[in-house]
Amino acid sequence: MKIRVNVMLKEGVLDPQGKAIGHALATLGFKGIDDVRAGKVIELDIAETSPDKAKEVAKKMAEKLLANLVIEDYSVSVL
């Protein structure tokens, strides 16, 4: 079963790469964005045939190891 483990930065906590991408796009002539933030998705092909039960097994991942749960935040997904 396919399973999509997002990641992103918690609010209030400083996204240098979002800044960076934020200035880029503005530098290329894209106006009208007031913030970026930058993420990563991770997507993971487990054995594993109900749909409750991998995105139970995905939130342990993602809390043992794929998210940083001090300044991170996840959300998973059944594809």
The other form holds:
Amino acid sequence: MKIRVNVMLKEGVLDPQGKAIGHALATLGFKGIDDVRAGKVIELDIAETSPDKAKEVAKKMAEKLLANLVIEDYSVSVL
Amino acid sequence: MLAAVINFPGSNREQDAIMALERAMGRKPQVIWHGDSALPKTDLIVLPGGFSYGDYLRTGAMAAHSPIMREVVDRAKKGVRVLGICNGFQILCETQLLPGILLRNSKLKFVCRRVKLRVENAESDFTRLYKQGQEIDVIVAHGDGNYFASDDTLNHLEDNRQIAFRYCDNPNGAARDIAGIFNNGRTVLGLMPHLEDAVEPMHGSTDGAALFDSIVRALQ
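Output the form predicted together with the partner chain next; the form predicted on its own has already been displayed.
Starting with the chain above, the whole complex follows.
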């Protein structure tokens, strides 16, 4: 089963990478950019047939390694 | 006194740490490969600088879960002294032996230059040979040295005197100018600057030597 884990910096944590992307987009002429935040997408293919169980496993993975909860939030979805 | 330097794939300052320890101890430390699950008897564990596992995922995140780190965390909890320099500091934060995390430098640039640090707490096994408030000349070389923690954690670090060193001129945006912190018992120290590269006259500064001399004297 394919699972997607999205990892994003928490609100309030400075995201210099997002800011730099925003500046670059503005330089390219894109107007009206209020904010840009950059995160990570991790796709997992795991040997599990129940979506609920697969999500449960992915959550454990996110909390143990994929995200650092001091600065990041994560969300899990089944593909 | 016995010391061990842990070598990860991507460590690149392990020789600097080995030389600084050898100068202070009078003999070479042991060098332990990250894949080893057994750690020999040691009084001090050093996690050197570098880019372990290519900084994949987050700096220090992969190394924090390598087999040897389970043993390092166990020993640290038993009071064995642990020193993490640069990438070693990042690894200590990822293992949660130290609170907080190191983010990308606020200006997104890798900084490699001399900086002045202020010794914030000279009452520890790592810093005893410094004077309280002493300013020292050292170098930094990192892309992710921007220390971050919640306000509660930062206040706790201040109240509990866990801040070891602060930058006099903050090069990376670190919260409250923090360059290095202790754990609660001051038995674990993590810091971004490379004090191991300021121990001999040819380095241009010998202000880092007191760190290694302090810990060696404390453990002898």
